[in-house]
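First comes one chain, alone, set out as structure tokens in the form predicted on its own.
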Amino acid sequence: MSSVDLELDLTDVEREIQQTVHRFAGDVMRPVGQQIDKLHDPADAVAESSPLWDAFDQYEALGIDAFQREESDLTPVQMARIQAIISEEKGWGDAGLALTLGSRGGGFVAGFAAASESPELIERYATPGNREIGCWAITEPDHGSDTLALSEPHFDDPSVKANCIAKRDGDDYVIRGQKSSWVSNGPIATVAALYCTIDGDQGFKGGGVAVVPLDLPGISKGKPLDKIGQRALCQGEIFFDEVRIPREFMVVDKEGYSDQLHSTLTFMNSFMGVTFTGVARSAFDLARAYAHERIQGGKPIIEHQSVKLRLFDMYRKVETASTYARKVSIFNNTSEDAKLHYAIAAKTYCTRVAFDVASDAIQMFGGNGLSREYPVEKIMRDARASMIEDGCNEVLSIVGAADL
């Protein structure tokens, strides 16, 4: 079952894309995600023998990204709707892979490269078909969601010192410090959108965004993080020891940083909303199928009223989350007046729905839901992580409330 069943104005192309990505999610993403999840050592998930790389190649072969480029013949609304559909279907397949597969070609780093004045960056990272892998490096050892809380007093407090600082040196910037072990794709990324503090004299407000090739001298990485969920999305530290970049690599400076961070939060939270609606749907679909198969009290458990009520409540949550998240995603990707509080409401609500529905699914599976033989316990772990990543839901809600 898919939420697009309720759409009356989808084109044949849009329905074909949804069906294609859904098949890929079921045939490739789900088994690969489960295989990686069972690896004891997170380093094995990014080793040359890992099925992760084949999943990257198969996703690239789908040609889905072509429908999301500006030169497409589609209208902006069609492009935004397709992006939302793709994200939801990928979330249905596997949460970790949904967040990492789109990073091939540089991911959202490519947009910063295209906006730079550097022919080197444009050629390497903003050319369609490149095989670079991007990451968003913002979280630091001493600073997590507070780096995103641009509405709060500490954000422009110069006494709050960052762990990663870039300082101007002639025509260059020199970067010192580190980003924390929560940099998504950090262990495999070849380029970073580095959200760092410039000079360190204005708090987080005095930040900048640099496109940093991760093969530069002075850059090193930590080990992949061992974590409970989304294990197909590797995360790890990045260290900067006197790393020198040309001035034009600093694409956003202090004057534009707050506005850029506001924009980043708006689009990333919109993306998270539609993605984790798909995660919620995956748990619901598994629970619905199991309810028709599992016999208790001499009949399928779907015939018990308590199961019917639980399943219907799960369905209601999934559909309301999907409708709102897609509406927000389309609006924020097409309107000149994108709303941060819309996006944060989508992210915080849909990730919560994903966790609640996955938890309900485990309850419906009973003892089997606790076994790693069944995928619902993995989905619950994946969903639990989503309420912390890209800004914990509590801090994001404070920022969203200030934006109202």
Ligand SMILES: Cc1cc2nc3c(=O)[nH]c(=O)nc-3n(C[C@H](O)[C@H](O)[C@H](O)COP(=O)(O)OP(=O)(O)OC[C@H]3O[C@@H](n4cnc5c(N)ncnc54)[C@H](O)[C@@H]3O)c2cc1C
Contents of the next structure:
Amino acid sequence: MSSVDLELDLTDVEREIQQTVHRFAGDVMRPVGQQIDKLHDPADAVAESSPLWDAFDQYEALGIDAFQREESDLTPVQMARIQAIISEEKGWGDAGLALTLGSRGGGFVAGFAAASESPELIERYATPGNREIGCWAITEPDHGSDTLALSEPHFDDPSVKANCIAKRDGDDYVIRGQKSSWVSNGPIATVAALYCTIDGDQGFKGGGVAVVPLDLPGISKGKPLDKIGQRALCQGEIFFDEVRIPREFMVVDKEGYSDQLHSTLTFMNSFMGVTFTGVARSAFDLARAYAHERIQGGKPIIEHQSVKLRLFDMYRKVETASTYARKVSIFNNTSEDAKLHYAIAAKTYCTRVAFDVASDAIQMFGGNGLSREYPVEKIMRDARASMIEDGCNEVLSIVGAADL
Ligand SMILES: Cc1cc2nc3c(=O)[nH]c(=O)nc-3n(C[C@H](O)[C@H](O)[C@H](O)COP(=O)(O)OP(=O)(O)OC[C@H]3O[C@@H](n4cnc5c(N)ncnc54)[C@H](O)[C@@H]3O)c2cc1C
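Here we have the form predicted on its own; I need the corresponding form predicted together with this ligand.
Full assembly next; the chain just shown is listed first.
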């Protein structure tokens, strides 16, 4: 069952892209993701010998990121439709890789670089074909959910002290402090979209977004973090010891910070919705195939009614997640009236569906489901991480409720 079966008006280009990315997801992402998942030391996942780098190269060679560029001939709606299809297929391949592969070329940092008034940033990070790797550094050792919960009273409370502060000094900003060990791509990134607090009396609300080249003096990094899921997506701290950046690198200042964070959350959560629908679909596809293969009591287990019921429940969840997440992703990427609550509903629903469907897939596989020789336990670990990633689902829901 394909991710586009319900699309009545699918164009030839869309079908071709879906099939191309599906092949890439199955032939490259899945085996590489499984290989990296089994590496004991997370440092090996980012070492020169890691298959990660070959996956980056093969992804780049596919050329599909070109469909997202502004100079493409496609309309914004066509671009958004294709983007949603690509994201779901990548999620179907491997959750961790789905999130990391698009970061070469700067990922979403490229947009901030392009919007800056710095020719240096534009040339280095916003030129198509660059091989920089971006990351989003917002959470801190003492601040996880609260950095994202912009609707809550603590957000403009100056007594809540950030761990990473930028202070104006003449024509520069000087950055001191650190970001959490959870910055995705932190260990391999060459540039950060640094969401930090600007020295003053407005708390998180008085923040800014700086594009920070990670080769500047005073920057150092922690070791890659060891975690249970999405092991192909590395995480690690970034430390700032009196790091000086020119004023133009602070692309968003206090005035624009809350709106920028609102829009970042709208964009990110929409993207997470379609990606984790793909993760759910991968668990469903594996369970469906296994149900037809596994013989118990002289017949394939799919012939047992309770197995049929379980499979259909999984199917219903995947299809509703796919339909809603795709609709939200297209709407939020094209409408001037993009809505955070749609995005959060998509992220929290689809990540939950991915976890539930992966957990059901384990049950369907019986003992084999628990074995690392079979792929479904990894998918459940990947999905579990997504309910905390980019904001715990319960905190995001509080922010979403405030947006209704
Ligand atoms: C796979 C993965 C990738 C990540 N990638 C990045 C990244 O790229 N960049 C980055 O900066 N960070 C990243 N993070 C960090 C992530 O954003 C945080 O883990 C998340 O926001 C939660 O913060 P915390 O871990 O500090 O938990 P806490 O905020 O300490 O929360 C702990 C518990 O308390 C609950 N809680 C906290 N506050 C409230 C509240 N107000 N109301 C109700 N319940 C509350 C939470 O729901 C949770 O159950 C990533 C995390 C993961 C797991």
